[in-house]
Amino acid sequence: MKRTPVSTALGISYPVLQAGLPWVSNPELVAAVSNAGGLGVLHPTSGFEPGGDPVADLHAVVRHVQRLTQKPFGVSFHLPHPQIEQLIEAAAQEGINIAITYGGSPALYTGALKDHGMTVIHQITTVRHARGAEAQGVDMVIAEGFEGGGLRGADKVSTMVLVPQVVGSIAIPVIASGGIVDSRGYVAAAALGAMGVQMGSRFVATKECISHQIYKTAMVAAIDSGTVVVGGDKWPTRILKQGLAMQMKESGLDSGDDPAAWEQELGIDRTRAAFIDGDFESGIAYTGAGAGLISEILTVQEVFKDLVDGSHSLARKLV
């Protein structure tokens, strides 16, 4: 695994991102990840019980991780957040400059978390909103393909071709994320032209994640087809086929065009019961495809040394 601009930029070892994932990116992961090398990113849910100030937790979680590393880690904030002006001063207090944004056009907060000094990073789906992010003075950007976990694009493009269109569209630096959960991921996304790459189910499924040891087992269990899309065309949500999830299927679950729907039947709400509790009768779990190459639950150092080592051993196969 070679550095790249993604990881000279952000002060990593190896370009790795772990999705903030609501509930679950915990400081225990996020540092974890940062050790090992890559970069770790929390999301300000994590580690809370629902119905408390975010801004106060984000204030807390943030430095709880800050006593467990000292490498470089990020924050990841969803732009319709009620909150998210108090959340970007919040962070940028605790000495936080690295940003993931997502859920909304990077036109609106790119520029005061800029201000503040943070690398920003945009999450985008589609070559179209990859240019816009750009314009919009983004770092990065992280392509994540239709395979992923949680909310998807309408569009519904796949990993392996949204990230070499994207390359191809924009100067900055792109990562790719969506169903990559080995070296084999990592490799592929470098042959795309990525720079980095992001992953959330693999990291969800190690023991430095709190996640239920219940939804941890399911995600194991699961094969190429473990995975459900429900939410409609409007919005496509992919989720662990375990109960819950697969009632939604069959009802048809669409949420029309009613974002207060969606948030209702499928937001991050949904998902701590799933994610915490290991109930998948009043919960979901957000998890990508490629949940069905996940045959273990890994510490996240070997996690990382299945990444480097594999990386290399593939990369001597190619020449």
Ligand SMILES: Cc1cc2nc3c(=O)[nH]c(=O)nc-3n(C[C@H](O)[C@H](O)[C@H](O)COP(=O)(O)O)c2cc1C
Given for the second form:
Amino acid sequence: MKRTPVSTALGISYPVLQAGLPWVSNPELVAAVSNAGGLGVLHPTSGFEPGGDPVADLHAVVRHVQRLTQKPFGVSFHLPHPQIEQLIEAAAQEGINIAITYGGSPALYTGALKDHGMTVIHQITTVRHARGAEAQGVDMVIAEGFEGGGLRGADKVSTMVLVPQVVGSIAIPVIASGGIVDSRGYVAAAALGAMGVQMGSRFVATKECISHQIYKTAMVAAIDSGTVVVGGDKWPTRILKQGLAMQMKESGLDSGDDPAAWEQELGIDRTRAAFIDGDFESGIAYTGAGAGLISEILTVQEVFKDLVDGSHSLARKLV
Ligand SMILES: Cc1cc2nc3c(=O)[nH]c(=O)nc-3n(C[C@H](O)[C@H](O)[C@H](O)COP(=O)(O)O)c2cc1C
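Can you now output the form predicted together with the ligand? The one shown was the form predicted on its own.
Below, the chain from earlier opens the complete complex, with every other chain and molecule after it.
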């Protein structure tokens, strides 16, 4: 992708965002992505133990990234977080000017984020939500298809059909996400009308990511059918087919209508054991279906080299 309104607005060289991932968006990963020309994104849990003070942790982790890069980076905000207002305040105090929001309505906090001078990018999974987010004044949306890792949209719309419909429905820039792991996905996203991409799973399987080697290796070993979606119709959640995940698959785990049930069975407390300790018996590993396309643990720089060089040669083949 050439320079797009996404890269221009965010002050980055390539319109490639690293998804803000609980526990594993460690400062070294975030800084490596930003230093490679993309946008690294911190998650307030990045690199911390559970049970700490998320606001103090966010201050510390932002300062850590600032020591590792002069380039722009963002912070991911889970909108239903009980301390969301303090987290926004903390990010603003540290000079963060790019916010990625998810998991709730953009009606409540977009104004507050913009009052702090932040560019707001909201994650959506349907055209209806994209229109709603645009009406609330967000600057860009990330259209998240069903292929991606972790919690997915209840309507289960795939990236291939979601992105062009969202692009055709709103005027603000659309960033494609879900199943994008290499230059083929990057070029395909551009062809669908996206002005950037967001990638999660690919960045977990990099040398700079703090995720456990067992998790990275399992991702590399995964084939096309290596992930499973559990959680029921309301809270479909894509995880690697391993250990506890297989029991959930067999029991047909369905969190029903209750967000608390989802949080307990599939929320981020359940993920830490797998992400950080490589323990698939008590933890689950959010992973996108694109893991079947990941054949090596790369450095972040190598991921970007493939995206940039690979997309040039693909573009030459296509025209
Ligand atoms: C390790 C990991 C953790 C994630 N955690 C969350 C999460 O807590 N909430 C959420 O809405 N999405 C979560 N996601 C989804 C990402 O934000 C993003 O949509 C997804 O990674 C994109 O698809 P991809 O994995 O195919 O690149 C997670 C994804 C991964 C791989």
